[in-house]
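Take a look at this single chain in structure tokens; it is the form predicted alone.
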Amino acid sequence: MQQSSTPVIAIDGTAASGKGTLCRRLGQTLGFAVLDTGKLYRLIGIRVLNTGIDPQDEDAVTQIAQGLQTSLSLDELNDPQLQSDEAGTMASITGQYAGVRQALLDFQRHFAAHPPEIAGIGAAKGAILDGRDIGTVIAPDADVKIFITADLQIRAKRRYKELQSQGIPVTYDAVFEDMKARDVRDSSRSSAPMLPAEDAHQIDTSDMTIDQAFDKAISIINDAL
């Protein structure tokens, strides 16, 4: 990817490391576009439920995934229903497959190099783009790049109360045994598999608040750009 001259921030990590939260908040403090990467795959995961398709049929996954080159609305992104752990480990399955990944990478870079208006406020300042693979495959060029992680009891115990509070009927052992497979993959997968790059900035947010995480990564930008 070329050197784009708006700046990109890339963020890394595990599921329920508080990545997510971070990056939404950084997005609010620096006036950034912010894209979580991992809905799109979320989408192609509950789209392969809604139509019937199996999960493990590589080349129907890879058709649905081709699909949202001309029909994804950054809307659809916002449907609650990818909030869901079904949607995750679906996500998590299908994101194996190669011809997924490529699928997406174009709109991944696109969003990266001309990040959209921010509703309410106009031009953005930047792009900060959250995923797995984001500073080693999407945006290895980016300006700054921080993967995070935590505890793997730690981050099954945020997942386990943030269904429960949802009302979602779930076990603390489901969550766990779903997380230690997600993560599995996640990082063994043969295409852009989860690890931090070489120049990333690592935070591991298993014994922090939210504001010392934030804290952290803000200090970690404003150092870089």
Given for the second form:
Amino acid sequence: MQQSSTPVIAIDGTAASGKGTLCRRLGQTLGFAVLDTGKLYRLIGIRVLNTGIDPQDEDAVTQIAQGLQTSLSLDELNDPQLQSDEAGTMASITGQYAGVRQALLDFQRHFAAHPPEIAGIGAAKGAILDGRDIGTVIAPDADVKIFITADLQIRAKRRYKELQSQGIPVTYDAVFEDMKARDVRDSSRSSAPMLPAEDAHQIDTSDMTIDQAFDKAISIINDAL
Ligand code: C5P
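Requested next: the structure of the form predicted together with cytidine-5'-monophosphate (C5P) (the form predicted alone having been shown above).
Following is the full complex, with the preceding chain placed first.
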């Protein structure tokens, strides 16, 4: 259990499991500041793409992450470029490197310990961090840990529909293969792989609506806080 006065909720899980939507809704309901840590990794992925560095060049990618470390701000995470699937794939490749993960550690821990004010609301009552290794590495003492997942085919269908609704030309098979590759990379990397913390509550959203997943998460959180 976290001893600080501001509670921390760690939410980890797979891509398109519904955790992003869940975190935003939990943040609004509880008055907690939310950090989507995937955006930090996406930012590095996009920088690597824009500078033309080989994503397999661990030293060069790590240097980019270390350069960014000192200047990182929450505002940068609003860049719409970060939402592309290309950014997600690059994030998953460059996020494998220990030096990249190390460069992003302090920013995430600082957010958890000192959640920023919420626009139009004021002081945050706590922090929610959404990621892959929050409950295991970033905030192992979090007050509540939840691991969200869903069947791969269901997640691929969700992402496919989302991309279609945005008018992005893509096939279901391509989305499925990309998501499968990303799952493998995220869970098999040696540095901070995606895995549920031993004390995490697991929610499988395969057969759940967003409302059902939210109700389940809120009941876990209310029991714990
Ligand atoms: O959650 P999102 O899809 O934005 O994450 C993009 C990629 O960034 C993930 O597939 C994962 O490889 C990486 N990531 C990570 N650790 C986090 C958050 C994201 O490795 N805490």
